[in-house]
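Just one chain follows, in the form predicted on its own, and it is written as structure tokens.
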Amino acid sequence: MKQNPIRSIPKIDSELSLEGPKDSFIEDIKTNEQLIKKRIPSKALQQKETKIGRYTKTRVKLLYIKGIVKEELVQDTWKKLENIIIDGVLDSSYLKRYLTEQFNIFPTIIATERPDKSSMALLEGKIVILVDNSPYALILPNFFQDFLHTTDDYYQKSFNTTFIRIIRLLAFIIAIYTPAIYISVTTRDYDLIPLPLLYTLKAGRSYVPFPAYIEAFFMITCFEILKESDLRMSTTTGSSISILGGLILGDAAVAAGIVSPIMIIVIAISSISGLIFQSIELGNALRIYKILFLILSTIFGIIGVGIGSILLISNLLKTKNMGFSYISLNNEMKNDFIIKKNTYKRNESLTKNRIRGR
């Protein structure tokens, strides 16, 4: 029997690891399964297999740990997989829209190339889905705080991890709020900042012919084009594009009087803060809310920022993932939300077997 060619196990590419294992998944489902079983050599690690796709007949495996995961979660996810009717599955991302219960701006499913991250998820009472011909496994269900954490958090000391998590939470807030607050205090709500600072901000914009909000939209659009170009190009060409866009065009735009230096700083801080998160879908959600907040602040000033905050919190609270609240913070989850403790307790909504050392 002719065997399909497979590549050797490579180092992690998209989810860089500072500490911990360096191996990653490949496009062979059997190899990916073995990478997880090497870490969890227990008979409690169970799997279910099916084939999805009229023409591709792609093998899909659902992995879970019996005794930790809730059986209702396994049955619900398995039922969704069996009900998928599609011509073909070429990558694990094809299954995402069938596994979510509603349209969500924020991501509810994590795609990872790391076997250690998948193994951690299984030990937390979650489900891992492997798809043949895809180097990315799907982890579900996930919560808001899962996107503020990284696998490396559990390979470092508690103090360092806690500090980094605070930085990530601040980056989340800065990415959304910074342009909107700048627009509101420089165009409508002047009394919110000290007068000397207001003079400085106004002096920086004195020669710019466009309103601040048009300037902000222009800079955000330029940055998104630059980021997309950088992602699609090779490593060598991408570095050239970064230098061209970040240094030459930015400096030329300021010298020509099209944009102000302060606006470049504001948009750069906001955009760089959004790049701290590994999830592309979370980055897209931050982009949407940043533009929404910018529009509201242009129309209503600082009140618009408050309206945007209500919409953001409301969306986070009402989002459901496999029947679980997206931003639910019970006692166990609070122990590992920002402050990392040496003894980790599983999320009690996922499993009754809650305590596990990390």
Second form
Amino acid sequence: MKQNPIRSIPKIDSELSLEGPKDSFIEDIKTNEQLIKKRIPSKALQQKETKIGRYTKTRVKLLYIKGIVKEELVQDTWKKLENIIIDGVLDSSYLKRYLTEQFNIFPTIIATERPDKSSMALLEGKIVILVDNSPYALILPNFFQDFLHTTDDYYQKSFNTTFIRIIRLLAFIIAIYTPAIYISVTTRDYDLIPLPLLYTLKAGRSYVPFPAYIEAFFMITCFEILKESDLRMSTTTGSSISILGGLILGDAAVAAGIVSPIMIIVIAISSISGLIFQSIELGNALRIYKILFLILSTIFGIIGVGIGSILLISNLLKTKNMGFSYISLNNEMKNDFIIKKNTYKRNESLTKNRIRGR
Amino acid sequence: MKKTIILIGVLILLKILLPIKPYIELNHLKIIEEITVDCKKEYTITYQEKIPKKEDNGIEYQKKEYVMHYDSLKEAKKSLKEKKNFYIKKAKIKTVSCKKKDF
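Can you switch from the form predicted on its own and show the form predicted together with the partner chain instead?
Everything in the complex follows now, all chains and molecules, and the chain you saw is the first one.
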């Protein structure tokens, strides 16, 4: 019998980690399932299979651990999968919009190439969906903190993990707030900064012909174009283009008097902070909020930053995923949000079987 | 769509109602270092602006003076409020031949 061509299990490409296993999912659903079963050989690991796609008839498997996961979650997810009517499913990302309840700027489903991350999710009481021809497994439901954490957090010491999580949370805030605060203190709210700094900023901007917000939008656009072109180029030419783009944006633009050096620093810090997160969708959400905050601070000044903060927090609180609140601060969540404690209990929102170990 | 329209309406209302400071680019902002008030005949107010200029060695400062004459202090204060690009919050005030009760 002729076998479909499949590639060998590669090393992890996108979700890099310092410690932990390095194997990755591939496009074959059977192999991916075996990678998880290798880690969780227990008979409690259950799976349900269906075919989705009128023409592609793509195999889709729903994995969960019986006794840990909530039955209602499995049934709700299965019902959603069964009700999908689509021509074809070419990748797991096709299923995302059917599994989310409402439009969300923030991501609610994790797509991962890592079998260890998928296995960890199953042990937490989550569901993993494998799709044939896709090297990405879908994990749901997820909370806001799941997008701030990485697999390295669970392989390193608590102290190191806590420190890195604080850095990530700061990066989240810096990515959104930095350009907006800069615009507000250089156009309306001069009182917020010390006088020597105000002189430095004024000197730096003295030759720039554009208003600060035009400069900011220009730099954000240039940075996004550079990032996008870097992704599409091959590794050999990509790095050369990146260096060229960086030099043009950085050095030449300042020398030509188009932008001020401080604006480049502000946008660079903000954009690099956004790259710290593995989730592309979270990066997109940060970009949207960065621009929203920029518009609000241009119109309202520092009050606009306050209005933006209210919108951001209300959006986070309003977001739901499979019936679970995106921000949920019960005890285990608090224990694991920033400070990593060695807790042997699972999240009570996800499961009633909370004891993980001793 | 309805929510978006309501949100835009609320933002416009906030723009009208809230005490938002005027938009002034740093290039147009005059940072006043010192204000001298001379009360001899009429009120003469001298605004001393400190202008930072970026040089190779660092930042160098130049000074520029604006002299204005007013019939009364009230008129002077009113005129200052109209000059939105004058940043005087950190300025030192010096008085010459003025009585303290005027302030």
